[in-house]
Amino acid sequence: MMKPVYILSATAISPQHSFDPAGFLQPVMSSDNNKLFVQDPDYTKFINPVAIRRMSRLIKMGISTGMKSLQDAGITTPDSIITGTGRGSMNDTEHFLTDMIRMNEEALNPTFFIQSTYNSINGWLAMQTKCTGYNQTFVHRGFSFEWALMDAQMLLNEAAQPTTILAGCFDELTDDYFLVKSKVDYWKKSPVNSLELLNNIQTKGTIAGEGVAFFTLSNERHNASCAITAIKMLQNAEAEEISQAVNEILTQSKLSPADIDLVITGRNGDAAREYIYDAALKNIPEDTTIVSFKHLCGEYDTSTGFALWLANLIAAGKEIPGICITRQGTNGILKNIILINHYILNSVSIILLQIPQ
């Protein structure tokens, strides 16, 4: 079993007011068209105004979130940068492909192609922070962020000296992507108010979202608000396998279901995926608080990043937002949090978090 990885800071840009945690859910943002787009902060605080004109929307989000995470942790240059993305810059990709068709593949502007590559945000962050260390981007659909976290955990476990890693995830939503995936029943057939999503589990599909989240990780617990203890991923798992995986993670960490103080679930209102959470929560005691988050950020490949940001915020002492609570427990001091998320392509991830006491 691997050693814990400590979260020194966490930053997110999401459909909620999350970039400044002091203003989180003030007010709660919602939509009625099955799409949740991010709330854009002031990017000029982290990016040169001259350079910002040439950057796509996702690159601006990625750079600003990564730089703020380092700033909050008091780190100038991380030892490594590791990210995960399911789709990368969809807007730049669509723009480049549209230009190819419109201009018959002649005299194309290379900017959109360059910015559409999955590792462009990593490159910008490396230049901004002067990081010359290990730099990796994972593109594994619903497991993209989980693989980035696991890679960071392995790297930190191998380090003999104090080490910091900037780890993050990013995915954006476009109207064309929404249209294409609506043809394969990703989304609800009828418009649903996002805040009512979890009350619409009788029908298939969910709502679309997007977001960016970055975390400054370390192998030292000093100033850490939360620790990532274990990560497990399952593909095309049956209900019994999911329940067993939760029990295995707890057993390996010398915990029982009764020791879990908070469960964060990725329930997304899709009737076809409810069995995942029924199985995962089967042995969780009634006095454990259960929280959900996808009615706040929507569904996308790396939504686990938003969930981890929320978990870290709660671990740092913030009150659990009432809009997130699906079952109020009676637990007192939070010590152990388990995060269970799934993506539409039948991928399920389980992450155990522990709060240093």
Contents of the next structure:
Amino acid sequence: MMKPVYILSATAISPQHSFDPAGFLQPVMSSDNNKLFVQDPDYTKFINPVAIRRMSRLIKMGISTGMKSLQDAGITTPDSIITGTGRGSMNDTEHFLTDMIRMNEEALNPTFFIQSTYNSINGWLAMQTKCTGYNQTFVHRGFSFEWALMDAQMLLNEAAQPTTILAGCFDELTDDYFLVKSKVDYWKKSPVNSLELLNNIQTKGTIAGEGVAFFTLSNERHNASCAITAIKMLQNAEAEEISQAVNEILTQSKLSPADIDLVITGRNGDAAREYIYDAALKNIPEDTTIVSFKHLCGEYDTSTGFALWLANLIAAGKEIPGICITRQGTNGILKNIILINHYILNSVSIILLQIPQ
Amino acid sequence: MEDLKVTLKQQIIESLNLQGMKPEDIDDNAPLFGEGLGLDSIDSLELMVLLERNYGIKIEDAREGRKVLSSVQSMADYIGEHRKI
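Can you swap the form predicted on its own for the form predicted together with its partner chain?
Below, the chain from earlier opens the complete complex, with every other chain and molecule after it.
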């Protein structure tokens, strides 16, 4: 069994007001066009004004979120930087590819190319923090962030010394990406108000989103309010396998379904994927509180990052916003949280979080 | 030549995203790299792309490129002599 991975700080830029946790999801933001874009904070507080002029939106989001996470944890230089992204900087990639066609593969801007690479944000963060340690970006579609977390978990488990890792995820939404994926039925055919998404599960598809989340992780507790104790991933799993996987993760952690105080689900309003959550929640008692989040951030490859940020804040004592509660259970002392998420094409992840007592 | 320099400064500002800067803020003879505008090596590549796209000029020799890109004046002089479009 893996040792706990303590979350020393969590920061997110999302379609909600999340960068400053003082305004925890207030006011709640929504959209009516099946797209949720992030609320941009003031990036100049975290990035050198000379460097910022060349950066695309996602790069600015990634650096600011990563730097703020470290700042909140009181860390200047982490031992490692590990991230996950499903698509990297889409905007730069689209610019670069469009220019290739327009300019007949000649006279191409270097900036778009450099920033279109998946590990560009890691490079910037390493330079800014002077981190010369292990630096890795996982690009595995709906499991990108989960693999980054698992890699961090293994490194922290093996470390003989106190170690800190900056782990994060980033994905951005562009109009072209939305258009392309609408052709393969990712999104709902008719416009849906995002806050009504979970009341619209009669039809297929969901709404698109984007976001960045970074976490400072450690093998030492310090003042962490939450720890990751288990991570499991399932690809193309049948309902019964998902249900079994939840039981397995609980059994391995010497817990029963009744020990779970809060379930966070990635329900996304897609009628074709509801069975995943029905299966996952099969053995969870009726009085357990269930929270959902995709009506707040939309669907994207690394939305688990937003869910983990939300879980960490709830674990730290923030009141669960009513807009997130799908089922209000019995209020008790919060000890165990299970996070169940899936991404289009059936990537299902289960993460167990425990609050150090 | 004066019109060319103003156009060139505008193109540099747009290409390098020099936020808050206007053509009149750039001195014709001030160095573009180091002390002047403080541009870096990636900017020099962007300026080479600018010359190729807007004036059909390809600079193959790095030493020549360094001389051409030293200031707006040197860029304008070179464009005046070598432009193809």
